[in-house]
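Okay, so here's just one chain, in structure tokens, the form predicted alone.
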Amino acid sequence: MAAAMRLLVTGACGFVGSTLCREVRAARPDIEVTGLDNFRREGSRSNVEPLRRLGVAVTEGDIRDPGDLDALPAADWVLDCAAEPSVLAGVSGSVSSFDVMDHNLIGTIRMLEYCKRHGAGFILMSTSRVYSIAPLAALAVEVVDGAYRPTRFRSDLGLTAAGIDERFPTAPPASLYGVSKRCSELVALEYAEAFGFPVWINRCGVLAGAGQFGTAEQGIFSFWVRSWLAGRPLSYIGFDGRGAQVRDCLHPRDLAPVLLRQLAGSSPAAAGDGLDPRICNFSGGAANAMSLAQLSRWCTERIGPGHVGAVPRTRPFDLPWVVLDCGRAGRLWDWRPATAIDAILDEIRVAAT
């Protein structure tokens, strides 16, 4: 009899982590799952119990502690969630610049050091903050229905009406989030070079769903839709203060089907277009973008009334129309995302009620 395929999750007792975990072991019971987790983030520790009854076996370690990855069993894969999540960190709140580096670039470093001694393979959960600010930032932009919509379009670049794909620069800057993510997608692909282990990149616009602690680093859906339901202010900041923002939203539990396959060995269809198959955008997508306003609107109707106020000065990073293209991974995985932005929404309010 073939031994238990061995998965080791970082960031397991986080919102992304935890849910992939449920998913595998829904999916597919025989894998036998590890799930490390700091519990660094406020309500971590709330899934251990959960995830335990689901045979996770949970351990508390920090990717960044070489004793702590020592003790770890063997895997045959790493899933890496572990990250510091906002695009703000390193320049704004507790999280200094150094601490973004290394927990998301160092951390990625330990944990391909451990594939490397283990011969397991590596799936990143990477992000869209890993395109170029400057163009993005740069784009022309009209108002319709409440949010902004780019007018002119550079295929060439990768930016269509779909929206960002595979081709667009990744040059800083990017955010000190954004490049460390950067790093870490380049050095998992030089390791993987190196030392012959397969090596997957997905890259996701905003998670959200149920699980979420409303906080804003989690993501802006799962923090407007908690903070309207709890009363708490809240203000469209910059973009002179309309909430015309756009951004794409994503279950995670969407990106189940695509990481076993992943998992089981499987190689993606032939794309054709030169770019690196190991790397994909996985995201909801133009059908499922909305903006801060529209977000408002939907809390309005669904909740009742609440009240915005308006900072109009743009902060550093803040970028007014970040919607991932994910029609590679239709391509190349037969991926499309299944869960609709309402339910999305519909989920985060009922588990906040």
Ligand SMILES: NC(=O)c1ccc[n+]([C@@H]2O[C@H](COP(=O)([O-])OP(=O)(O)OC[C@H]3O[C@@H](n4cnc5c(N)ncnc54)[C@H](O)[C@@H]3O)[C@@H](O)[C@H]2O)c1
Contents of the next structure:
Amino acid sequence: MAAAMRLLVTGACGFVGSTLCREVRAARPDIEVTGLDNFRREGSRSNVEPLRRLGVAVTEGDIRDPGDLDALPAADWVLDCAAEPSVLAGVSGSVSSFDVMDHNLIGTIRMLEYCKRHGAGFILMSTSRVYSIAPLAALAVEVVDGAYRPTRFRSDLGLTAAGIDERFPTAPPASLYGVSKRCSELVALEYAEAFGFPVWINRCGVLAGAGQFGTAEQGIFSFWVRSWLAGRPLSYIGFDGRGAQVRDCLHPRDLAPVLLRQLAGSSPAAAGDGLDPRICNFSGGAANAMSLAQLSRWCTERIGPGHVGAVPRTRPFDLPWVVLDCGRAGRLWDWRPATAIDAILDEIRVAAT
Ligand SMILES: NC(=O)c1ccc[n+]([C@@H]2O[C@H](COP(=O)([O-])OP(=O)(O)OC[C@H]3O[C@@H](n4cnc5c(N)ncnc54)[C@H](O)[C@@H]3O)[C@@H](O)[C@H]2O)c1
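Now show the form predicted in complex with the named molecule, given that the preceding structure was the form predicted alone.
Okay, now the whole complex, with that chain kicking things off.
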């Protein structure tokens, strides 16, 4: 009988890590899942017992600490979901710039050393924030139905009505967070080359759903709906305080089909585009995109009236329109998002009520 596949999930008690642990256990109970988390994310300890009940071996430890990693069992695959995930991390709030690099880049390198030692494959949860800020900030936009819409696309740069695709530039500035992830992607690909283990870079846009703890840095959709429910003050920040800025969102459980194929050793179809097939966008895309003003409208209809203030001055990393194009994931992996934005928002609402 073949030995069971062993999967190590870092950041297992965070939003994405815990969601994917649950999905893997449900779809493939034969996969042995170990979860590592340092519980830096407030609220993450609440996932320990539910995950243990599903058979996930949850361990406290830090991806930056070689001693913690030495104590772990060997694995066939690492799914790296441990990070400091905020675009503002390092420039505002309590997280230092060094901490962003330490958790996100040094932590990744430690995990790659683990993969090298055990001959394990590596799957990085990367982000749309690797894409350059300047061309996105300079985008010409108009407001339609309370939402920005680009008036001119740059298909030469990989920016179309479907969103930002994998051709889009990644040169800095892209935020400390974005660059820490871009460096992680590059180091992972270099380790793959040098030591012959498989690497997949799953670049995700905004991820949203129940299981987020409702803080702003964990994602705007959950933060907004939960704040609305709790009657906490909200503001449209930047862009003249109109709330027209647009983001798309994806439920992380929608990643499970592609994750399971990656774990099973499947190769993607040929895209014939000359780009590295190991790097791929996964997102809700244009159909799952909404502005803050539209999100407020959704909250008013589903929850009740609320008040949103305005802080007109735009911050350095605020962008008018960030929609991630996942069309290539369709061509490579026959993958598309399954959960509509309305269902995602409703899941957040129900879980927080
Ligand atoms: N949430 C999103 O919208 C989004 C979008 C794109 C990519 N991602 C990526 O997905 C991954 C998970 O994000 P999330 O939203 O679940 O964040 P999260 O904060 O909910 O989860 C991260 C988890 O990692 C743990 N952690 C942090 N540093 C650690 C360390 N050094 N050692 C061990 N554990 C550590 C935290 O305690 C937390 O439980 C991150 O890599 C993030 O960059 C998230």
